[in-house]
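Below sits a lone chain in structure tokens, taken as the form predicted on its own.
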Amino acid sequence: MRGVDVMLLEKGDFCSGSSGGNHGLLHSGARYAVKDPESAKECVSESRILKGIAWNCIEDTGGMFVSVGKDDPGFADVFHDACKATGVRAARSTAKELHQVERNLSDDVADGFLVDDAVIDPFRLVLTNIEDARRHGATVRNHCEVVSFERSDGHIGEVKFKDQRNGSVGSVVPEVVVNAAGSSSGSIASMVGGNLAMTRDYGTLVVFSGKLVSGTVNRLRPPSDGDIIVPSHTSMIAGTTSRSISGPSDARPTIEDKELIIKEVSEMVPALRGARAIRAYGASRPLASGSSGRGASRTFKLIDHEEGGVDNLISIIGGKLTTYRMMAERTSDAVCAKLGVRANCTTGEEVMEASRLDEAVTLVSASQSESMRRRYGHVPSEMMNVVPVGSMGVQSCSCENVMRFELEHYASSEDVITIADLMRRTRAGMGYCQGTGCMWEMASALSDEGDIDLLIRDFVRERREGSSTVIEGDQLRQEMFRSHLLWPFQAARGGEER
């Protein structure tokens, strides 16, 4: 948008990571107003301009912060305080008042108040930025990894990236590298000599099939583990957990992160804890301060390299989900300056672009419109084309109400490789079920993509190490059912027992 030539290069998907594994909770700035100012505000601003700019990511439920009995109550005074402070719109509420937003609080519910919080679709915001940026001459590719750096006299002279289609390898003679890679940052700046100081921290999160709130729900304490309840879509999300890790192979939920959760969250909401677990998930935090957990702050930091001995290298780690523009309009200030690029930002005002069928909808049934302006903000047009004509199309998951032309959308783009790339962009698998209906429509969709049991196998492993921290009661019988139906694919291949 400023007139610079600009490749993304993707090791997976997107939002394979950490950018698809948070709650989705767009925050008001309320959690880091006492403890984490300078994040607080900075999410004020920001939650502000995405709901402007991202119209089809956020569903506007606002939220609040409530306290138990054997909370602290002269935290309230405190939390009230900060709020002020930092330029937070926090209204105090009486328990009578919190109940009728949410008539399932707990009866130990104090008081609290209520927050301007929001839920974001991280899927949906993605796409969407990667459709607006090709829209405005980006090259995106996905499913590319980097694999080296030519570096020669403190100057990035080439990237090199394996295609994981074909394993083919490509090119890339850059101006300016930026080292955006989450927790992977320290591994990326180490191939061509740069040091990152940044710690790990790995957050779980459990999600419960149905919704028993309707807007956001918080504890009203500093904070802490099992402290966030966010509605999404079909389902609730309840986190989080902190934890420090050294590497990927600790980044995983516990059953102990899981009980924790559902101990603490329940006591907001008690009904929480007959509600059914269908997954547990979670993703590694790259905080850019030096201390880790709770103490970190979520603030965000960028580094030029060229002090390091490389020129054209920036980093930019830390930060939230709720900042991300924020952080890519600093990133982007500081590349253009060394390119000596004198356009201003524009990505505060203009509003992203999608693809939207605003006349009535004749070709699906209420339900359908419904659900698919759920998922994508709108119904699009653009996949209107392919509903068989005369027809309200066939439906391929019933939990999420996913129709077949919607899979066969985005299974037609060159993005979409694997049934988990297919998820992502539909939803199609991420219900109570977790796919076992219909992965088989999204491996028929994906079809031309070559080995279909191969595409199964990887997608029910993915799935299953989702579920496994959650299994019990009715998600243990859905899982011996899933797995007698899925006997064959359970295993990888090499002959690992079944």
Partner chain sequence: MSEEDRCIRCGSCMRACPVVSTFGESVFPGPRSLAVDAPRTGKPMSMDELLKCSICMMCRDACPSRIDLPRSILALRAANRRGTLRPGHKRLVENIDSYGYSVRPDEGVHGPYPCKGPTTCLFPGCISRWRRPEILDDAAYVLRSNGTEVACPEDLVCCGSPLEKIGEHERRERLVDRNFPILEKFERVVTTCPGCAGQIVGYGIDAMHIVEYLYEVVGVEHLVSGLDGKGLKIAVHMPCHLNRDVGPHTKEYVHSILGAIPGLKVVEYPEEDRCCGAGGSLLSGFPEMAAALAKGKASAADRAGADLIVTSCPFCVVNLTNAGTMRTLDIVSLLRTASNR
Contents of the next structure:
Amino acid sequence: MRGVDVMLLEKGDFCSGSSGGNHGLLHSGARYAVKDPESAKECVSESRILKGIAWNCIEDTGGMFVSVGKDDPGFADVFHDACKATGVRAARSTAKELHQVERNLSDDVADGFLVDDAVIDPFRLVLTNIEDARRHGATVRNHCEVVSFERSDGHIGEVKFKDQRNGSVGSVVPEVVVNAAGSSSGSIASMVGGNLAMTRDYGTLVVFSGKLVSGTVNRLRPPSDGDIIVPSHTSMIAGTTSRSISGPSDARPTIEDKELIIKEVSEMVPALRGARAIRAYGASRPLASGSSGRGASRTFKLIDHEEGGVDNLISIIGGKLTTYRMMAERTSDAVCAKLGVRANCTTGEEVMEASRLDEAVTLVSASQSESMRRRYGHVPSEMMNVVPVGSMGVQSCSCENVMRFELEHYASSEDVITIADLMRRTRAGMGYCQGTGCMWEMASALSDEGDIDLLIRDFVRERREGSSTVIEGDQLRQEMFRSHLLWPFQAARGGEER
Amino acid sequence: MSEEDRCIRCGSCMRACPVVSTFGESVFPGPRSLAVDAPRTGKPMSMDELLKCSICMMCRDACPSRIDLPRSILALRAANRRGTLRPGHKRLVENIDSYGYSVRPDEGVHGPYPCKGPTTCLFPGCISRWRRPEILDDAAYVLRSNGTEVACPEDLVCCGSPLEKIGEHERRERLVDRNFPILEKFERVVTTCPGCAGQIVGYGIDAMHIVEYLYEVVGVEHLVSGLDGKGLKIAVHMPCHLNRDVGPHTKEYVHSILGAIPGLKVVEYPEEDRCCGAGGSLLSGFPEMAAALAKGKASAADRAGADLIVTSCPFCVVNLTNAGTMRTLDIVSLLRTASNR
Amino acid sequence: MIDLPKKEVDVLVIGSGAAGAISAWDSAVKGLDVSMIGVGTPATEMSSGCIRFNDDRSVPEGLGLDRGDLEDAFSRAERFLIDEMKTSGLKMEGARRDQGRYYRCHGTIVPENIVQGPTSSGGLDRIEGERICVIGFEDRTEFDHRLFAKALAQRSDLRVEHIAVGTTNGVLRNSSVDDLLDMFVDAAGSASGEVVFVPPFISLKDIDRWEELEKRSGRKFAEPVMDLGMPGARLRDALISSASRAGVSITNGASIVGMSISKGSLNEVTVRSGHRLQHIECGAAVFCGGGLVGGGLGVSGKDVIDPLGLFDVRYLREGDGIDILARASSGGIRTGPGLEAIVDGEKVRNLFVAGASLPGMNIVEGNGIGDAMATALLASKAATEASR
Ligand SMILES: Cc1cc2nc3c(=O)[nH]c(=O)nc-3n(C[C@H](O)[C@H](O)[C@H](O)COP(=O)(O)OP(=O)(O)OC[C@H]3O[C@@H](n4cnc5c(N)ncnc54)[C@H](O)[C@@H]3O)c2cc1C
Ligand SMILES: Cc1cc2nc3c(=O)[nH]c(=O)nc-3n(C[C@H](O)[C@H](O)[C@H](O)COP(=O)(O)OP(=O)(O)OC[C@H]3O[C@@H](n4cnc5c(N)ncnc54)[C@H](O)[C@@H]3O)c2cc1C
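Next up, the form predicted in complex with the partner chain. The previous block was the form predicted on its own.
Below is the entire complex, every chain and molecule, led by the chain shown above.
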């Protein structure tokens, strides 16, 4: 948007890092008001901006902070004052008022605040950004991992990347490199010989089927484990935990994490105890400061490695999804300064292209356009090209109400090579049956390019990883059912894997 | 955790649904989509879609997770009261408000014999009282000729089933309040309509469908003595609310009774338990759909080589007769015909 | 509500899947008065109708069953599948693969490894031809013909045409077989395939029309193996029809809700039928309620449970994460030695368990419908004796 020629490389799919592994809470700032006022202020301004420029990715649900029985009653005043000081809107409410908003709240809820939290769909947000960046001329490639940097005289020359589609190695010689590799930022920096002090802090989230809350529900206490419930599409996401990790091997949810989360969040919404957990996942918070865990500031840090001896590398770490735009603005300011570009950043004012699309809803039923609006924020007109003439098409995923033409539309994109890629774009397979029925439809939409065996196997493995810590009750029956359905497929394949 | 949360998406309910398999999911989304999926997405549901379920309960019986899908659909109808009703349903409500019956009383029909004395009440029900009065008459006849005198008090009104089906619970309560004091004085309440039987059981009164009464109290042997089936070949249509609400024991009863009538041949066909489309207020809301289902059912009976269809529900008689291809009799009418008198 | 009149039967079979049907059939052909009561869609009906007999007898032997008796039951079950099913209209054909024997309905093809070509081990059936035509319904999803066609097309030895035919709103033209036959014959005629794959569409009552299809078009027709649809329903209809012919009284839609057991003996079973309860006195009963999918077993937390709360249940307690699947597969109702149910730690002399309700019978790649049937024949034998 500032006239710079940009290339973005992503080793997995878009949003496969922390950005796809979070709550999706568009913070009003309240959570940070007490301990981290700087973050809180950032959230206030950024959440307002995002509701404008990326409205198609946001459900403006509102939210609340509630104190439960044994919580410190003094914290409410501290919280209220801090919100006032940071400009966070928080309306003090009685238990009765809160119950009117959320009828599944615990009877132990004493009082609390209504706040301007909202829910953001991170997949949609990232994809909308990518689409918009492309429209402005950026080259964006997923499934391309940066594997090496050529460095001489404190300057990065050629950058090599490996395309996972065919294993080929490509290269580019950039003037400036931005390292926004999230929790891998440290290793990217060290690949170049730079140094980046950061800690990785892992958080687990549990997905429940169905919605018991209509807005976000937060615990009115200093940030801690299991104190947030976020409604998201057809499910609820509860979390989180905080555990310092050293490498990718510990970066997975544990049963203890899951149990802790359920114990804590069910103090706010007791019905969650019996709700059907369908999945647990998580991500690492790349925290900028040396401290770790809850104490670490959630603001971001921009590092120019010039002092460290690399003159064209900038790293951006920490922060939050909510403040991603601000982080990007500061980063591109730094880039522009290096390149001598004068143009101003306009990301705060311009509504993103995909958010601007008008709906061309003539071919789908009312309930389908409703569903597409929920999942995409609008009804993407270009998708209509593949709707079979004279029919409303066939439903492929009934958990999430996804039609075959939606799958076909995304499957034809260069970006999409796995079933999970397709799932991230359409939500097919994200419901409680975890793709039991629609994975075949997704495989067949993709199978022109891909090996069917591999597609299915990868997807089943990916889904099982996510379900292994929560699988019990009817979700276990669900998984058993799916295993049975895989049988004819295995038989046809030779049956070497369960 | 709600019952619907137990779904494992095996699709058995969708495959069992007669409305889905006849019209397709684009016309009727089907039991799972309505009862399990829609509430999860929180999307506003169209009352029209909800009203296309015939509450045949095939899905409930098909569910390996034992989810009572029809009950959920009824609850959604009730929760969706703002949704507009079909013209037929509006008429039904008006009729109940004006006359206490879901259909408009016909001047020519005279209410049956309000007689004092008997301890058994034959509950008239809207259809057999006003649309098919001969069924009520035949029922009273069959009972009387088998030693049971019945009363049929004039003040009884609609049982409330049609209101339950469109989510009109308060109105239904008012009808219950009118019927209950009358019914509770009787030792036994018998109905010709399975829908009424189920409703009255819901009042807390042990109502019996007439098939149950004939089998359990009168006894098959007594009932069929002296009857002559006249060589008729009949196909049984098992009414959904008899088979799956009153209970599947009635299927055995119907077959025992019919099978014992000398000279009557019962033909077997796989569609015997399939819905005719009358129920769940489909007939009043979407008459074309009810008619298409009835046609399918009637032609199945026809293919099986039957001369006529015998069922045990006045509402099914109405709908199957509408199909126009097969003569359809209620079991009590058949019994009367077979008695040669 | 007043109870239904009491009933007496020699043998009561609970559950009407494969195990229930063959067990009821077996007792009835021996002249006993048998009732079978079931509700819900059995796993048997959800299956592909391709019946798997596991060569590995370790699961049933682990239940304390005698090897000789088992072999006898397995061969009786296989004979049943050929002789009885034929009388019910299903022509079953057997084949060997890996560690088992498989029976499927004539016309069903379990193709050899559809992707990697005919040399690798895999399915049961060689596709006899080089030119293949796959026909599917455009707007129905139960048979993914596009995926199937693409998979076949990835094989170098086959040339594949794919034809999608339309239905109206996804409805199989009101299920008229005549229309469907015409449609497939037409479609096949426009293609050059020697073997034509069509979605499984012929129900048991129309099964003899299959030949007509081949005769009219002069092609070989085949159905791919498929779960959750016609093949399983057809198998179940045939099983029910056999039981019914043998004189079993069958109730669909009622469920067993209780049992009265005293001094190691079952006296009475309580059944819910609609709004009412019925007490059935029986000489013996066989529980064939199925496994975790069919509904005979359930899961509470991580434990396999009996949803009726009647039986003692066996399962492993160790294991974590996804291992829990294997653990749950091994769960089931405790019996034995032999198939007598164990209730409150005590053997019940005239109550038997068969099929997927038994421990270890839920294993996905292992014991299928065939094993369920074999255990059911042993249970019916024992029940027949106990009821006298
Ligand atoms: C448990 C948890 C809950 C959270 N909840 C919220 C919340 O509710 N609201 C909120 O605002 N924030 C939340 N956050 C914070 C938020 O998720 C992160 O701050 C944000 O997503 C970070 O984005 P990022 O782009 O910096 O990193 P990432 O999203 O991790 O992106 C880095 C990307 O770089 C790629 N990459 C790495 N190495 C290479 C390479 N060699 N070549 C190419 N690509 C590479 C990765 O694949 C990855 O996709 C949460 C964080 C966690 C951990
Ligand atoms: C999706 C799927 C696909 C499969 N595919 C194959 C395959 O292709 N080949 C193969 O060989 N095997 C297959 N299997 C395994 C096989 O289906 C089962 O092992 C077998 O069918 C079990 O038979 P069963 O009679 O024991 O139980 P089921 O067939 O499940 O029957 C049990 C019946 O009892 C009823 N019941 C339970 N409790 C009660 C009660 N209290 N009162 C009344 N009724 C009750 C249940 O509702 C159910 O209808 C598959 C299984 C599944 C789930």
